[in-house]
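One chain comes next, on its own, written out as structure tokens in the form predicted on its own.
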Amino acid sequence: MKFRNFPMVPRVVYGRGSFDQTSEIIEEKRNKERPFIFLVDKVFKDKELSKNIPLQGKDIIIYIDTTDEPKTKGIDEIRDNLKEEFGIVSGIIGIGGGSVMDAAKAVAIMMNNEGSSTQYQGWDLVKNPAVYHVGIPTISGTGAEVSRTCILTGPERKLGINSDFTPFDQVILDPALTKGVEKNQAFFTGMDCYIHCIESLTGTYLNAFSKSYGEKALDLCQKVYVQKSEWDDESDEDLMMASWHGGMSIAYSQVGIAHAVSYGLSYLLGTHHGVGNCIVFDRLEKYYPEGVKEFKYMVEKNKIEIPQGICKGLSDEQFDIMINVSYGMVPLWENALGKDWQKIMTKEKLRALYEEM
């Protein structure tokens, strides 16, 4: 049996206020001729932490609007202009939530590698390292910033980019910079860091190594969501922990079912990656009953409403659509359900848990 051996982020900076050391950090890989790309949420335009990027010399800020996420012609765009303007950057440093955080390691990528995102979505298919990139997430929950894929959304199909050269060279986790982030946008996401560990530590992929991260992970949700009656600053730090740890346990495992059917709304119906994930594990129990029963609690405890009936009035065409897209993520079926897995979740299967949604 041959092991894969997968890389992790090499340096990592924790603490809050932390953010306040960026220029510090990525210092000795300036090139005074080769500005810095900050990748920004749009959210932060005009804001606090905007105003507080150290920029110097050419560097820029490239806000992102997040409303969708990221896109194979968006990144060929970014990567295109920048070539044009500048040739050769620092590095890309992306500051945001999940969408951010893939948008900043896909440029990364882009800038050494020729031709479109599209031809390198999948696993790895790319063929040389990306520019030094730092990931500075200001929401916890995806993983983003640890993994070793970004997300994106092609005209075909939507799929990451699954590679050696995409996890981030250097992060920053403070977690001062979650503060303030709408109750039900920090709830979805938190969720996705919940149902990795679910996925992940129930799936034929699992091992000892992305077991131990899992559970790590697990225990910090339960304890945020389930066990405490209200949201403190112990809070940010302990889901920002378990964003790191659940990324880390599925890096080395799979997530399962409810990635796989949510990149299917996602691709057809924009869907965001934390909410469709939750639609579409609410409807799980027959596959993560456990989980799916301490979710709807966390639901209920939290006060928060599952978008309902998203799928209504769908054509056959569309569920098509929906349907070859998550059949298209063969390692996740294969974590959730084994090799056999078209043969228990069938088309027909699958098509109905669609129109539950």
Contents of the next structure:
2 protein chains.
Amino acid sequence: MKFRNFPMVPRVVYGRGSFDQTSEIIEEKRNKERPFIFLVDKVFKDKELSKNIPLQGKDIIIYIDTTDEPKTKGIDEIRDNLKEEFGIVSGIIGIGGGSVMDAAKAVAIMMNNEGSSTQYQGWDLVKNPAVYHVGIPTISGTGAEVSRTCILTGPERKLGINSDFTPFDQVILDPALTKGVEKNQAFFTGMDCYIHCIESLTGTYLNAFSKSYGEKALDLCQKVYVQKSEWDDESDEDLMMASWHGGMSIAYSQVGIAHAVSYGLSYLLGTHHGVGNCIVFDRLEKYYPEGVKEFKYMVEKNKIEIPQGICKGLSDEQFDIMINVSYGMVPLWENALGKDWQKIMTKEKLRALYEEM
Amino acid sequence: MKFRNFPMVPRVVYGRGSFDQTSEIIEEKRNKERPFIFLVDKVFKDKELSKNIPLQGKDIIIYIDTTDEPKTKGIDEIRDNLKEEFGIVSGIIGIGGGSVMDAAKAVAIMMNNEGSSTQYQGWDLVKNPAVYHVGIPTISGTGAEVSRTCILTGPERKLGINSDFTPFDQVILDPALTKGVEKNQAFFTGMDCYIHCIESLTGTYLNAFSKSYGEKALDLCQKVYVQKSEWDDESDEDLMMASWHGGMSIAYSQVGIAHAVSYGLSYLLGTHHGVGNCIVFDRLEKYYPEGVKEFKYMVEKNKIEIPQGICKGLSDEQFDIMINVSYGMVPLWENALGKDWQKIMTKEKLRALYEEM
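Could you drop in the structure for the form predicted together with a further copy of the same chain? We only have the form predicted on its own so far.
Next comes the full complex, and the chain you just saw is listed first.
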């Protein structure tokens, strides 16, 4: 098909306190004795939120350590353990940031698809529908709650499982859950949204559908980070919607250079996606002049320190690994620079860019 | 539940020319020998669009006369005829404006629900899921392509079938289809979007979710009708997205006074929804000062004549009918004026308002 038939999340609840409706919402999807599996960011262990997770029967919580972003091996292990212990589950509920959202989507897919998750990294490789899966974001910006992908790091590549079966069946958007996120993490994640709006809105793939979502997401980011002087409840609400619309804007567009380069950092150095994007975007004034200028203003205003010197002392071989990972992100480069992107961003230029970081 | 678990259209294609993908999209939903039924606005009879409808096997086109907006009786008749001729159908495809969108949604529901459509006018009264149904809008503004309702005029009331089964399973957004709509009709329909943005954004029900969609829809309406000097392809695209986001904004909000009053006109006089809204909104400066001011500017700029004197010579009884229909729209009044709305908009005031029109 010339135009993608985009899968939207078929059910969404929005509201401050809507997390309390989780039990009622998932109950109608409960399959007799089959448990719901809650994948929850480890930071919530022994915290209020974890105590409020409505476990019933054989339901369990699996805490996800997000020190590293999700790996194919970890996803396969969770799936294998669940298969062994329960055979079939009623569903997978992810509660956390982008890493947990992606893990929940990936596990839900792998419960119904054989082999390793590495086999499904790519576009439209998934054969069977995922089990019922619910996303409950606790930090805003990645858009993972609404997107058609879940990014995994495998032995050979960092790449998403992009498929019509990837999006959540249900999303619960409760802005109360994002209150109190650590300041730097909140900023880097929020900037993931800002950066992908800039990349999508200046890209060659854009159409009116994605533009309208991207513009709204950008407006909301600017309201929160540029126009307002203090963070308040409304900021949590606006950024949650920015993340949502930002994720939707990718339907018919693509991210660009910051993401393409940042994937190299993540793959080699394990740099978290949001931080990596900021490290890269900070150096892209030539490609996104207005966006980078505003970005620098937001960094300064929010007193954020962007990590420096992370590529210092890397070997030629290591630089080559990053360059190859980044060069593999063809659609991102094409979106940013057009079909002749390799002439514009030569491997030498890309190496020089990495060396600055 | 405190917060509605909102059903989103699970599949959407956007693109200029995406109408050509209709055949491919619906084919995977075809149920053996069961036909697809295309409900198509009668204005397209013998036109290019009708020739391009991908009929196969027993598929048929039913042309819908939209001189009047859809009536419960008409919906029941279509359902009865389809049941008698085919028993079961593969799906219902609506191609047209708001009236046809609503008719397609209603017929799809009634194919799987017994009795008359009058039984389901209201909130969450539908028992069984609708048959697969697809919306292909050919005029932008109503938001019917994305909403959870389908408005029907019955013997006793004009009221929507509001249910989780109402939204389309698939929407095809092709801005090429809205090219060449008659100027007045295009304006009145576009203003339906503008007016419901103003009503939702100034209403008491609003939250950040609906606000973000409503603001974007309003921005796009203003771009098309206020900022631009000429209508172009981009206007078709932007207004199509305005309609979409405007429809989504109603998820957690409501329309207001113009809609509540306009329902009275439609019920008694058969005034079309978009025209009725404009006739009413034009007189609501006291309630929506900025919106009405901008509306009057758009009317003038686009050289539109708002019908005048439509209530001239009506009897007391007729005024009472309109007042009662309008007074029945409790959520709309509450959204606009708060719980004490009856003290603000007394029946006397409402009568005076109708008399002006």
